[in-house]
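Below, in structure tokens: the form predicted alone, a single chain.
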Amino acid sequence: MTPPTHAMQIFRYAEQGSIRFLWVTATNPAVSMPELARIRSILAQDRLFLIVQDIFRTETAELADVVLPAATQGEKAGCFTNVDRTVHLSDKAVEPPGVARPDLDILLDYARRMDFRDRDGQPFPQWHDASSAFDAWVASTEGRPCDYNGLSHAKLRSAPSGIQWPCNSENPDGTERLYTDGKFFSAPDECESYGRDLVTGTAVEETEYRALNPDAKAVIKAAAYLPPHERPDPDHPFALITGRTLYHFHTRTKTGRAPQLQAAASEVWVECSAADAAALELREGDLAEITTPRGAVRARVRISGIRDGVLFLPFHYGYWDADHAQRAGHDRAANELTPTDWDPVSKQPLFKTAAANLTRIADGLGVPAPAPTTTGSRPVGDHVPPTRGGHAATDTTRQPTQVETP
């Protein structure tokens, strides 16, 4: 077996032409990946056949050769596992709209049409629905740290609060706490990999790991500071970082359609410090342009408690609900600005190291930036109206509880 190909490498292969068929499911790289001009050019290649499977017509779907409409949560059955190892079953509550189908049904239909077979000549995969697919997963975990062998759809359905793995004959009701016996899964004979060098990403060899950790203890690694590949300079004096806001998820394909969430953070903004705003003669709500060597984004200014010399852009805002000018100019999505670079160990794209410039474009006319005041984007001044839910957020279905006192 070879190491898995991470997302950044997949796009490099597609750019080079060694990947000619790409199937994108439940993600939106045309907004979420760095250096979006490059990503769009890769996805739009004539030599790349692109399938996008999603519940909405995303920016990535706009570039697809084939779009497969998928069902969302509540429209399909399946399991999910929380970070505390609790496995839950989610049953289908309603039928999906139109011709949308669960992801599993789409993939199984594809496998049948391609006539995939296992080494015994039987149809592959052999499961046919969510329950049988879960049973196959359960079988693959036997003897592993995440042993699911005591679980099934039927058992999970009878435990509405979920069951924690490992769950097997030794732990039929699941396991609330791990490592109570002082034993860990890091023993050299149990490891499937032995870690990586934090600077180069080179895999640690088994002999080195055995010498370092024969007793399966925690290994704490310290990494020396490495300067970013792109640092501020006179033309781009700011360090640009991107990130989340409380009210939106990923590229807003769901949360942007929820009126209360959209009202709380309706449009992209840029945060800068009070000192930087004063130096650039910027006021709250002014329209500014943020540029890097890769592109430009236009956003309203929020003067916040951010560090001097640092700019922040939320990455959620793409183009599916943008106006004509934003769509034509590609000047709304934060990842128009971020570089093609990634961490050598995790392979996570680096969204925190771009060098940028900030320029005032137009007067805000006293209208504040659309950034929430209830999160890290709260303003340093007190003249911005607070973000509130309003009447539409009021729960009118519950009546006050009456408590009798003696």
Second form
Amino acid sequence: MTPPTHAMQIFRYAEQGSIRFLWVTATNPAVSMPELARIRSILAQDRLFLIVQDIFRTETAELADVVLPAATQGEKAGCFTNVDRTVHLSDKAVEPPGVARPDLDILLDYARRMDFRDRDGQPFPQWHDASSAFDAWVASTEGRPCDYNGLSHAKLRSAPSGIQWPCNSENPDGTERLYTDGKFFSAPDECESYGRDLVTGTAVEETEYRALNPDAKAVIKAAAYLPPHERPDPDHPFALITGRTLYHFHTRTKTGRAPQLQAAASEVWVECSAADAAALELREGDLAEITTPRGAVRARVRISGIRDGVLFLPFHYGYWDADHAQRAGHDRAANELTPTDWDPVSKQPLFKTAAANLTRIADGLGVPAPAPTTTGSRPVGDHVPPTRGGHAATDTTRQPTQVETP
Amino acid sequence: MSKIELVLRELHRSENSLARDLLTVADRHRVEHEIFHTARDVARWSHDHVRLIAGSAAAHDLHLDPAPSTGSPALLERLTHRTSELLGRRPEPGLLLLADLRRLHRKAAGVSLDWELLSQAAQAMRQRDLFELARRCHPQTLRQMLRQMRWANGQLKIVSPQIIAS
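Moving on from the form predicted alone, please list the structure of the form predicted together with its partner chain.
Below is the whole assembly, all chains and molecules, this chain first.
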């Protein structure tokens, strides 16, 4: 069977022209993917019909042929499962604004209008709302490690803290701990996949996996060192890593609109070490330009405890709330700088291995960088006013929880 | 020249040739990012083998270059880069990629047979040091050959449906 096509490869197919129709739901590749100039040029192609479905007008929506406004959590019913296997039901509390609709309603409406049919000539998919879609999912998990067969919307509504799968006739209240018998799900007939070669990403064949005799035991693989594909050199002497701050999620679509979070980390910054700052005659708050072969970002400098030779840029800042110059120059988003390269196993883009240069652009006039003084962006000097929540952040009033009875 | 020298020469040549092909395929398909980077990563294994073979050959008064041969001249390399980028928005290079992956698979299989040959020859001729080279390197290199082969096979599996059907 052909393996599923991962997001990076989907973009490659769109670039090369074999994908002409792309439907992006609840994500913002025009800010979150590496090498944004490339991503924009792919999404802006006339030959690509782009639908963007989201709750706000994102940078990706700006490139769309059709925008479908979606409802957010609290405006729709549905389940989600935490990484600790806890399944929660999230009921609708308020109506979505304007013409926004739940993602599921949009997709089902599309399927009906396209008149999709299954082999029996019945409308496909067979389900018609969140509850019937969940029941179909439950049916597909029977006998699998993630058995949901004891779960339904009604059952989850009676368990406000959620229920951990597997939940079935043997474990009617769910399962807090797995592997209590000391056995992993690694038997060849039980495991989900046979794993991959950690360097090439090639799937391990069944016979090869069986030869490991992995029944109930873990398979431990060594990954030999591979040098980064882009290493610092005299033109780009710094190792650039991009990442997160505590106060924002992903491309700030929601957290940038939460006043307390926005105030804590209001604008992009770059972190560098005290020794590197001294060598470049940079002071806290100075404006600097960070360049790689793919682009340039302008950010104010936070002198932090980061190691010498390394720069850090948060990737959250795109262009929806950027000023005119940032918008025109595309010099705010960290992913302008990152390379198109991914881990062959997980298919995760490599956001930590670009080589970059740093130059001083303007004096910060003593105003510190807009970076939080907590977490990794803590300044080395003590003359920066601390990041504090203030009144709004210590508000302890709570809305009563809405629990509907079935 | 003894026959074992021939075996060493052939092994040295075939490892070099595989590495060069991997790098050429990487350059030719620079816009296929996973192919580009992984082909270069696994070419390093063949470069390591070239160095090991040259080291052992020296004890037999056989001079083999421990540095991997660079293959295509720089100008040609730049040209393939540039062509790859210019054609990056067209579907035709896809068929060339399938042919390239097929050739890499065949070539890696050939190299693994050359190692087998060295191992057998060294035992038959009681060439302890060469047997050691083959014994020490062979399982590891054979595994790496197989990994190079399986990579070519796996990529072919992944990319062919889209290339053929689109």
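We call the rigid core the largest set of C-alpha positions that still match within 1.5 Å between the two forms. Numbering follows the first chain given and starts at 1. Just so we're clear, the structure is a prediction, and the values are computed from it rather than from any experiment.
S.K.: By the 2 angstroms cut-off, has the C-alpha of P214 moved between these two forms once the rigid core is superposed?
M.R.: Comparing the forms between these two forms, which are aligned on their rigid core, P214 does shift its C-alpha by 2 Å or more.
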